[in-house]
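Only one chain is included here, represented as structure tokens and corresponding to the form predicted on its own.
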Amino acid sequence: MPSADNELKSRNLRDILEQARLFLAGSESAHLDAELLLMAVLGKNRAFLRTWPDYPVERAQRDAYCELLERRKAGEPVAYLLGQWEFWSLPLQVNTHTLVPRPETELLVEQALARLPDGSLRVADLGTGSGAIALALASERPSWNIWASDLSEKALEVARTNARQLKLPNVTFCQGNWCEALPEQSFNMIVSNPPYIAPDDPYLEGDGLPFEPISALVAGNNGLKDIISIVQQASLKLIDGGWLLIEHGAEQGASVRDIYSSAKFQCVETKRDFAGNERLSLGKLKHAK
């Protein structure tokens, strides 16, 4: 396989970055991930990529390029290589602890928000990760009391950073096993991105996936199993019309609105992300009188 330092022979940033290109070829990405990480060396925004083609680029730059393409070819996420990723317009730390934030999940915020007013209410994030849906919520609706979960210490480290940079401090950070960790106190809402990905999904293998945290996307029967776990637990945690919002992966909608109907939630339904695909189920608990 031919190496990035070989490839990259120019020195002029015009050049460097249509060769760079070539290198990645074969990635649906490869224009994006070329002048993503260019810019990251050089520490310049897009529009001086297009501003100064002729920019001379320095050969510790080139050098240190050429490490970042040959990690990229290797599958290695460029949010990964950059050492952060945005979300919901939020600059995002991450690392191989975490998940990379994706922009199916912010149908997720989306819903959360649409579902609740403003107000001094109680709101948990199951498996946080980096903290990405909690803190969009925090950003979003200051006077929630927002608790984030996570069996991961690491990811929370992660997680815990991104809020005191965002300075967003309606966060609360717990290390547990889904509502475990929580307080004994009822939510209004509860929301989660749980792993969802069976076993043996061929789709592990698709570009990145091997480098993320397996804990974070493989689950048991099917891909079911956190999902089975976090309805039961989370029935026994929401306030009588409480909601419950989970991701899920493209073909799991119609097996997850029936585990919502056994655990006796109401108004289920299943919403699609702007890929058409059934993404994200709902629905409100209704106590037994």
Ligand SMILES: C[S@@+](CC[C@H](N)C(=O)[O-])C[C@H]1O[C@@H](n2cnc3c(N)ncnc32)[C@H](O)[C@@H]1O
Given for the second form:
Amino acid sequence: MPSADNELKSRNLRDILEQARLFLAGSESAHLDAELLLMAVLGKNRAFLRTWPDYPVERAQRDAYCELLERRKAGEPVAYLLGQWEFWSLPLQVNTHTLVPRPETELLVEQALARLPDGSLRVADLGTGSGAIALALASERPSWNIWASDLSEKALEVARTNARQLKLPNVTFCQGNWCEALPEQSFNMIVSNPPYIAPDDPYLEGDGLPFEPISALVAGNNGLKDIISIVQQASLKLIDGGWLLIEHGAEQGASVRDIYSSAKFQCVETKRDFAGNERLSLGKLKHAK
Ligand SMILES: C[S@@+](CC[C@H](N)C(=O)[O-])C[C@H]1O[C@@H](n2cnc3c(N)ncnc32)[C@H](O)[C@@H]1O
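Would you generate the structure of this protein in the form predicted in complex with the ligand, following the form predicted on its own above?
Once more the chain from above appears, this time first in line as the rest of the complex follows.
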């Protein structure tokens, strides 16, 4: 098998980048990955790469780049190699204890923001991982009091660091099982991107996934186990008229709508992501009279 060390023979930036793209060929994101990793190694932005194609890459930089390319070729997500990933235009630290935030999850943020105005409201993000959803909401709604829970203390360490670096003080992080981690009060809205992939789904072998925490990806009962727990717990934790929004798999819309409807939720509907896939379901709690 060709090694990056053998393939990257040139010294100038343009040729090295082209050789790196060829080395990663086969991955859908080869071009972008080669560019992002070179930017990180050189400490330069994309404009620099475009403007200075003849820039001489030093030996040590080339070696560091080769090492990253090898790890990427072995499947490691670029986000973990960089230690940082962007979500909702916020730079977030990530590591192997946190899921890499996905662009389709921005739909959950959009839908949450569309439902409630800024003000002194209580909102929870269950299974916060890197803090992506909670911090995106906090950046848009500075008066919301946001609680963000996760079972993983290691993930919460990353989320707390992100909140500090982004200077978003209106998020409180708490460790525990879904709503059990939250304080006594009722909430105006609860959002979650829980694990929802069935344990035997071949998708789990896809690009990068074997490097992500299995506890962030997989749920029993065909991927629905955690969604069922969250809907049940949220129905006891939301105010009358409070919203619940949950991200799920493209094939799970009908099942999730049923779960909502059998738990006193009204106005239940599913929203599609930019690829046209059913991606999240939401509903409004109606307390029994
Ligand atoms: C799909 S990841 C979502 C991470 C982040 N919200 C995002 O969208 O990038 C699911 C998260 O749920 C957490 N989790 C799994 N089981 C949990 C439980 N029982 N209670 C709370 N969090 C849990 C995982 O640690 C993981 O961080």
